[in-house]
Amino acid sequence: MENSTSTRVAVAGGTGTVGRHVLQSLADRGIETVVLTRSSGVDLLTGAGLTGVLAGVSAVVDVTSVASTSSARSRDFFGTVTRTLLEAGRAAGVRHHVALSIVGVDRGRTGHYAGKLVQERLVEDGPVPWTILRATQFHELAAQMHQALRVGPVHLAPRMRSQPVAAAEVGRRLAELALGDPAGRARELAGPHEESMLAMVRAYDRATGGRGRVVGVPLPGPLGRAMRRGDLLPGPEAELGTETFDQWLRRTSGRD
């Protein structure tokens, strides 16, 4: 499918953590892109601004996300956005729908994972040929948790086993998949080795000059148990990225 003179790819959520890397990877290949975000005039929850935008688009990459731990809100968000994109893609003649999901989504099943599971099922049963890429947590999650899970001088970090991957590597893989033929379920993508999320948040705190105390906490419910058991780790056939968390941290904190 790859042909810089005719290929046009739309990226839903193109200004986010992964989306900006998808756009950069496509731009590096000379591919014309369309950004589907509210800032570009498109509301994927209502479909406003989407009419006509997908004309001439050969593939749609969906990396939208919602910051919520509510299963109901997550299911509503991903269900609505996925239905909107698939119907608009069908009407516009889009030939390939690529969705980013999460390794272990069928074992987590609650909170954010509940919505991603709905998304996967809609894509699989939808009217547009598809590819789904499951990736592990991103290195960037440590920074997000450091900022969000704070109680006074104390930073909280979930006790979980993870094999994080750089968002840039996920973005490059999604761009590659979008330029190829629909593949169904792609190989999982994970980082080069397992890490402790608690250790990652502590390392991020030190690297950024923080002086807070970082405390590990077990998250409640099925998702918390899945995290601690290692249910969100990749399978043996997963494709592994190359950048370790420490390398990512040195690069992004200016220590290199």
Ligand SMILES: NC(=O)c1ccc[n+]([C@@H]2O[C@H](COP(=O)([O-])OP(=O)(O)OC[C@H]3O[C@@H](n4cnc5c(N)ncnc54)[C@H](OP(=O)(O)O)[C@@H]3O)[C@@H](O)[C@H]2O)c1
The other form holds:
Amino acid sequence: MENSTSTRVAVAGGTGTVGRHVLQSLADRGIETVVLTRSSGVDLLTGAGLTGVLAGVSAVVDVTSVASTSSARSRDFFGTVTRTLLEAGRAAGVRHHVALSIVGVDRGRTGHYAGKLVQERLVEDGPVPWTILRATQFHELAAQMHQALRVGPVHLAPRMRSQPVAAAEVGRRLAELALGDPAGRARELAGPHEESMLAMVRAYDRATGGRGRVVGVPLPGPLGRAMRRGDLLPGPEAELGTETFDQWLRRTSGRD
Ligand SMILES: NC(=O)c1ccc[n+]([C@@H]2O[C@H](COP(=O)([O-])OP(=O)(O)OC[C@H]3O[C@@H](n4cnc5c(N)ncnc54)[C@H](OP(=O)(O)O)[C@@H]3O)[C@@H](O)[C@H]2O)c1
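Given the form predicted on its own above, I would also like to look at the protein as it appears in the form predicted together with this ligand.
Everything in the complex follows now, all chains and molecules, and the chain you saw is the first one.
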């Protein structure tokens, strides 16, 4: 399907952690893009601003997200956004819908993962030919947790086995998938090796001049158990990215 003179790809969530890499990767190939975010005037929860924006679009990449640990809120967000995108895509003649999901989403089941499961099912049963890519946690998640999970001077990190991958590598893969034919379930994408989230957040804290007060906490419920048991690790068939967490940290904290 790749043809840089006529292909137009819409990226829902194109200003986000991974979305900006999808856009960059498409731009590097000379592909015209359309960004669907509230900051660019399109609200995918209400449908406001969506009229006409998918005209001439061949593929939609959905990398939207909601910052919530509530299963109900996550189901509501991903259900509504996915239905809105699929219906608008069908009406506009979009030929390919690409969704980013998470490795082990069916084993995590609760919180954010509850909504991702709803999204996957809607895409699979939806009116637009599709590809779903499941990726592991981004290296960037350590930075997000360092910022968000804080009690006074102490940073908290979930007890979690992960095989994190650079968001840039996920963005590149999504761009390639969007330019290819609908493929159903793509091979999982993970980073080069397993890490502990606690060690990642500690390393991030050190690299950014913190005082090293990072404490590991077990999260409750099925998602917390899945995190600790290693249920969110990739299977043996997964494609592996190349950038390690340490390399990512050196690159992004300016120590390279
Ligand atoms: N973080 C990880 O480790 C990880 C790993 C694997 C998969 N994933 C999946 O990757 C996806 C993207 O995650 P991310 O961390 O890159 O997200 P993010 O940085 O939080 O970005 C979310 C994007 O969604 C847009 N958005 C939010 N609400 C919207 C609305 N109502 N209408 C239109 N756009 C909206 C935001 O733009 P505005 O605010 O301007 O609307 C932003 O561009 C998620 O679905 C997540 O499940 C994440």
